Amino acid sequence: MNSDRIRLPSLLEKVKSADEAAALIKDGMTVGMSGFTRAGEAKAVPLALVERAKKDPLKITLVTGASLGNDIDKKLTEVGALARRLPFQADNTLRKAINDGQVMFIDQHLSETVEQMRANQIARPDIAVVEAVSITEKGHIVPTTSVGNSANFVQFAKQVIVEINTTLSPELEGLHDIYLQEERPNRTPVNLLKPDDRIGTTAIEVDPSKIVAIVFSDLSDSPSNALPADSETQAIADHLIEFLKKEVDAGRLPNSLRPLQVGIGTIANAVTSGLVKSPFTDLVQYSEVLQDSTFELLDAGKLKFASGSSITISAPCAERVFGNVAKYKDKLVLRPQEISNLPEIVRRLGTISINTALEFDIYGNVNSTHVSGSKMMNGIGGSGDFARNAQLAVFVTKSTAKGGAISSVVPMVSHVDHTGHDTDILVTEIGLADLRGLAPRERARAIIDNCVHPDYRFALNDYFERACAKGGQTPHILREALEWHINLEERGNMLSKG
């Protein structure tokens, strides 16, 4: 069994228990770990580290591709093992520790983490812990369901721990396209011209002498926690599909559209699933996370090819996909996130970017990360990499939250992740606002008329009209601009009055 998964004989002597491997991680280290949105994270080693930290406390800086599954962030937080975390997370326990100031969280555009490591602007990993499906005859590492930052961590780290996941088929080998950028300023252009181009290797190249431990694991990825579509997300999908039809009719898009990027989460995934019943054909994806909707579109014959950095899917979808890898393998590729999210490629391919907003304001500024301006939710992720560079930057959200106590459209966002300069299309279940070519006052009119829930439309109209009377290119009444958020904080409803 070991020789099937470890094809370089000299590495067989590196097989260790998870406890032995975890002992190599020391207090104060920076640890680079595989994992991108609940997919392909190392599992046995970090869980062994949790058990060790219960008896022998330590603190590490943990750097990944994106969020982790199997409650790893939660368990590391509970034993006090995280001093610093970047560039993304999605765990309730860790989120509370971040907002309480117990864990320092660095929220980054996902394309930038390894760029900053490469330039020695942030610490490189002392040790990398990377999940693999196998190790090749040359000692190179074949990733599992994500690439993320793994290839760069292996390159930068002094030591490498490989965790081989035996629940996944060795047939995954060949799915990946590992391409690393050169040092600046002598970097050559990335010669990726189409989403289905392959420009790298199928495994992560590494000097086998850097591998200090190999651990076998039979722990599966956590399934996606995206919820099924509901009437509101279906309405959002319908508005967006109708808009895209008009773009095709106007000659601004072909019937195959442009490469699609879809952010993680229930709303964006459900919106993309809506394309199954659309008139569009021969679609392609150039995205980060390949979700259930990717495979719905593939199975329906709507999608030709999907490029991403991870596969994050529900348990039934995983059974279908990983139980029949051969069916999908020639239609998929997984890349390092510095390539899947590379702004130059995103702009050159002309992607249609669909991401989720927490809130947006009447001028099109978007908050993706902070509840009421202060409390971190998950992080900006890759939405900024795509939104600023996409041919069409689309943000979607339901018009209200918390039973109507919160309006997702506000006079002024409480935190800005994407400025109005970078947003083209805003969609709620109420309707769609096309902001292209509009000045701020025109944007406000389009947003209020098309996206705002009726319960909040009068109040927003009133605010906007009084702000316009006051004057300005982007009219605001500063005393009132964040009043809705203050009402929510003090009284539990944005329109409550004292």
Contents of the next structure:
Number of protein chains: 2
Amino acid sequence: MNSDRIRLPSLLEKVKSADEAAALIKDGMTVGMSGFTRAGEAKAVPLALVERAKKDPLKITLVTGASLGNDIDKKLTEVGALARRLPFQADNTLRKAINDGQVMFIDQHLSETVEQMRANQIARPDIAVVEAVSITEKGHIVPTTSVGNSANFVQFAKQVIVEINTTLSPELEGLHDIYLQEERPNRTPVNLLKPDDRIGTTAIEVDPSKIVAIVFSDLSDSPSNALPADSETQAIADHLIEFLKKEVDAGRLPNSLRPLQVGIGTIANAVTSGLVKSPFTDLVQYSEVLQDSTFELLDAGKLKFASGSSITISAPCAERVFGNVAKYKDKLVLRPQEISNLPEIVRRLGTISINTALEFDIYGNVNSTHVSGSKMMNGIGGSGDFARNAQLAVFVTKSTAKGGAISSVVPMVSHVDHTGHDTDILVTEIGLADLRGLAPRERARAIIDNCVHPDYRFALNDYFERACAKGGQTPHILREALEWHINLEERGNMLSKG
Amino acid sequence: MNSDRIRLPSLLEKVKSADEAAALIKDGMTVGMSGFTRAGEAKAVPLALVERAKKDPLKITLVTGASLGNDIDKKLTEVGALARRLPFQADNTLRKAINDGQVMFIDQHLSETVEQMRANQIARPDIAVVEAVSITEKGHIVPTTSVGNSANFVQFAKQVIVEINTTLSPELEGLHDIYLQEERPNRTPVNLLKPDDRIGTTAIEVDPSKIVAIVFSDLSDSPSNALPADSETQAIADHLIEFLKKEVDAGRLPNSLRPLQVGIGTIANAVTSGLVKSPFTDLVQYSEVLQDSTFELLDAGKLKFASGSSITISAPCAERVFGNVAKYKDKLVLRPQEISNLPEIVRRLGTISINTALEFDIYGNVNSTHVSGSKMMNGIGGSGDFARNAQLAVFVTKSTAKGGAISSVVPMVSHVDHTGHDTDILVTEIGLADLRGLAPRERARAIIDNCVHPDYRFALNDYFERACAKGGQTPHILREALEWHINLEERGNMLSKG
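Any chance you could show the form predicted together with another copy of the chain after that form predicted alone?
Once more the chain from above appears, this time first in line as the rest of the complex follows.
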């Protein structure tokens, strides 16, 4: 059986236990691991590393594609093995360690991590640990449910550990399109003109002598933790679809829209599901994470093709998709995240990009990452790669949180991830604000009138009007601009006053 | 003489007075005018429009490349002719009208204005007014000292007014490289691989029947208003050059560095001049504005080639350059600003981008535009196009302003144009902070230790330490985060307390 999954015979002797492989990871190393949004992470080796760290403490810099499943970030944090972490995470325990200043977290645009490694601006991995369905006759690595930064880590690292996941069909081979950009100054355009173009190879090329260990694992990806749609996410979807219909009617978009990018999470996933009942046809996705909604749209015949960097789906959806790889394989491609998120391609294609905001302000600045300006949630992810370069940059959020104690629409966001220059459309369950071509004062009017919860509208209008009386292109009253957040911190509600 | 400048005979009959041409501009129109950073704007027609508006009031939406010279924005504002203005300006009178809410100003990334027009997200110009040195045998328009958005405006507008500037030599023909991107979804890569590549035509192609008027003008560009270097700008240049030398020594940059982009203004210009005495050789520029420093570097044999969208230089430099066009022409190219600033190309080339900050905070967020969070200075310009995609995004500023009443390094910026994700290197006359690969708390340490003026260091350290005790990935004390700005507003000094 090993020789089915490892088709270069000389590599068979590299098969080791997870413990043996984990022993190759040394204190102080920069470790590049596969994994993007709970999909396709190496599992057995990092879990063995956790066990080892209990006896033999070590600290590493862990670089991945994005977030990991199987509680790997949690467990590595608990044993104190993480000194530094980049470029994204979504784990409660790690989040706490980050916010306590115990783990240095570098929050990055997901397209940029390997760019910075290539230019030696950040350390290249000493060792790469990459999940695969198989190794080819040439010793090349066929990834699993994500590509992420794996291909680049394999290129940069001196040593490579491959973890073969036997729960996934070797039929996944052919799903991936691996393209690596050249170093500067001799870089050429990325010749990807349509989401279904293939420009690379189906496996990660590597000098087989760099492969120092091959580990077999039978651990599965953690299922998506997106919640089902509710009446508010449904209302958000309805507003957005209504808007897109009008764009089609006005001749600004074709009925197939533009390639869709949808951020990870409950709201964005629900919005995409809403397209099943829309009048649009022949849709395509050029996204980073393919979620349940991608397969709903494919099954409904609404979506022709989906390009992403990972497949992060619920357990029932995984059974449907990975049990029928042949049915879906010609409609999907997984790419390195540098390519799925590349500004060059996003701008060329002109995606419609739908990402979730934590909060936005009356001028259209978006906070995607920091609660109360200080506490990290997950990271900016790919939202900046897409929003800056999309044809339509859409941000969605429910208008309130914590039972109404928090308004997601505030006078001034407590942290900025996306500036007003980069936000076109804002949607809450209350309604949609179209900010295109508007000056800041006009943006404020559109946002307050359309997106804010009625409980907060009076106060927001009051702030805006008094700020306008003071003047400015982007009128603010600095003494009050963050008052809602201060109220929340001190009294648990944005509008309760001392 | 007309036939030297208008080489398509059938167009000779379109020659009109500036007043006649200005009469073609109607109330409510969107007018696309040439002009980028005080270079190559149409002059006679807008000045005639000013005179006409005194008798016959009108309001237009004025779209340009960037800022205009010859006080055109000032005069149009004074006669109340501007309803809306985009994407950039740098005029005192207009700035006041913007901040008073009288003119709606849409501050945009300079690469994006025509992209939004192409997608019909903002109105296309009804009429284009473009300065030229000549019109070719085919009726095509040869621009003058800038390209800006002119070629796209000519493509989009129903009517075109050409203003021929007789003060400039027709020898400028051949300096420009006009390339227009296709509409989506059929767009192809922009095949520009090196700053000196030429990918387009030397004149703006147009159906001659769209040309409704040709006006002769003998008005010159306003000279650059950059100030000479002083000891502080010299210190900033020295810190940056020292850093770049270390990058070369460490093998992270070649001795020819990477293509340089330098923002408009005194500090950035002075920094570039500083390269004359540096050890670097065979430099190239891929920038938006070519300033005096470009020609200093060319004359010194340090710079091999410069690509930009405009030439904005002092009167003596203009005499040297435009009196010797043949000497410089093969070392220069002017492109549409969509191409000079295109994320695709900036990322491919990996520029070293040096732009001026109004202020930055301890986490590396940069405010480029808004005084005290509300009042617009000029606009973001191209700084976002470059900083996001550069190999090295550098922001420079003096550590204090207003005789020390203002610290340019603050706890939290009062407005964000560039997030910490996009800033690599910050420089003041005090020193340089290298933020690459650092988490926010580490960034704060580097910035406070290296960039802040000694008069503010204690207070900034105090804020940061107390914020860290509170916790968070990006520790802040919201109640105090904007206090320095509030002090400044209320008492004229960032550190004076009530």
